[in-house]
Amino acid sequence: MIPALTDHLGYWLRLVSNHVSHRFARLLDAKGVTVAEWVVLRELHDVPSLAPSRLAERMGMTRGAISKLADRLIAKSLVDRQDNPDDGRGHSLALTPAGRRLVPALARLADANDAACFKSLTPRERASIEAAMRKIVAARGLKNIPTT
């Protein structure tokens, strides 16, 4: 007998993940930002600047993908591309003042999305699920930041 889709834990994880991710994407879209752009903005928020290659490594993306994201964020005046004074060929990415002001507002959207999506859980249930997910991440050596 072939198991039903709902017999797999992965089915339930994906169902919830899709709902949470799509809801958050809609919230971000209303602010003119994609999920991948949000991740770039959030990664740049805590540092003065970051080389695109380092950002690509942290996000588990190619340098080309980071370049395209950076170009979009530069066009939106949220990120600046700065020349590296030590290497004429290199550059780094940094938030503009507008980007720096936007990140906390987007973080509040992320918090609100989590609160809305997981409000049916008790704090203990939520902590248990998070602990289980962190255990899987550690056991599998997962490192890439989700962007979709």
Contents of the next structure:
Number of protein chains: 2
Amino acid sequence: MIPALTDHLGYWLRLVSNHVSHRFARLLDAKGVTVAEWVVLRELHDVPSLAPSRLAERMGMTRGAISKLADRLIAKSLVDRQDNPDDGRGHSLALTPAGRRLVPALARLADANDAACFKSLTPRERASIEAAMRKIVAARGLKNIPTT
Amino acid sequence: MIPALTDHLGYWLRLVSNHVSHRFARLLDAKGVTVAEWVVLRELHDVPSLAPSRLAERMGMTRGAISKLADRLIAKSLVDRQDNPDDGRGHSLALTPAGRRLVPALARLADANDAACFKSLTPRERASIEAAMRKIVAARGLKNIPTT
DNA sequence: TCAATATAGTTGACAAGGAAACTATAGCGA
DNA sequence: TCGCTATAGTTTCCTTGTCAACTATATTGA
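Taking the form predicted alone as the starting point, write out the structure of the form predicted in complex with a further copy of the same chain.
Below, the chain from earlier opens the complete complex, with every other chain and molecule after it.
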């Protein structure tokens, strides 16, 4: 007997995770930003600047993808790219003032999306799911995984 | 204060879900099949045939995507497309014998992937996560959600 | 009956990421 | 010191999805 798609926990995780991400993408769209762009803005918010390679590691994306993502954010004047004076190869990425100003509103959307998507779960359930996910992340040695 | 990315349950779900899907994709790659193609094969396995539109609904993809996905599966001789004799607009998709023969091996990969990814959880934990995901699916009226 | 509309499927333009090749610079070691 | 190798970033090509326009066929109702 062939197992059903729904027999796999991965199926349910993917179903819900994709829903949450798509819903968030629609919210962000009103601000003219994608999910990947939000993640970059959030990562850059707490640091003075970050090298594209470091960002790629943190986000689990290739350097090529980060290069293009940075291009798009620069085109939107949300991020600034500078040469690294200490290393002729390196760049550094940082928020522009406009990028920084945008972050709080995006964070509110992230909060709202999470709350709406998981409101049918009790706080206990939410906590135990987070704990389980963290356990998997630890057990499988995940750092960060591609968005796609 | 701006919430961290990790403050959202959606973040953890996405991290784990993407890892599980990517790992599965790598396993399937050895059989020359993508995750989306596996889903089509599995959907077609239990029915005599299915219209592309119905498949699009079940998989949460657009008709355009299904059209191209079917093209690829037909090129691999895993799926067959026929005109619907009752409706000049409609087609029907069905597994070829080769497609049907491939399914059990792919199903074993799906089982193995799920087992490996979630082995750090107890059966109780796995069951409660599935229940929580089903609750969200019900509460939010999800049918099926885009893969991407 | 037949025009208006709805549905099935395909196609083309575009988006966004991965892989690998490529350029430039750093840094190590004989 | 100089050549080898490693690292930083960019770019090109490929994949796979969406969206919207398009063709063809069905269906509906005045």
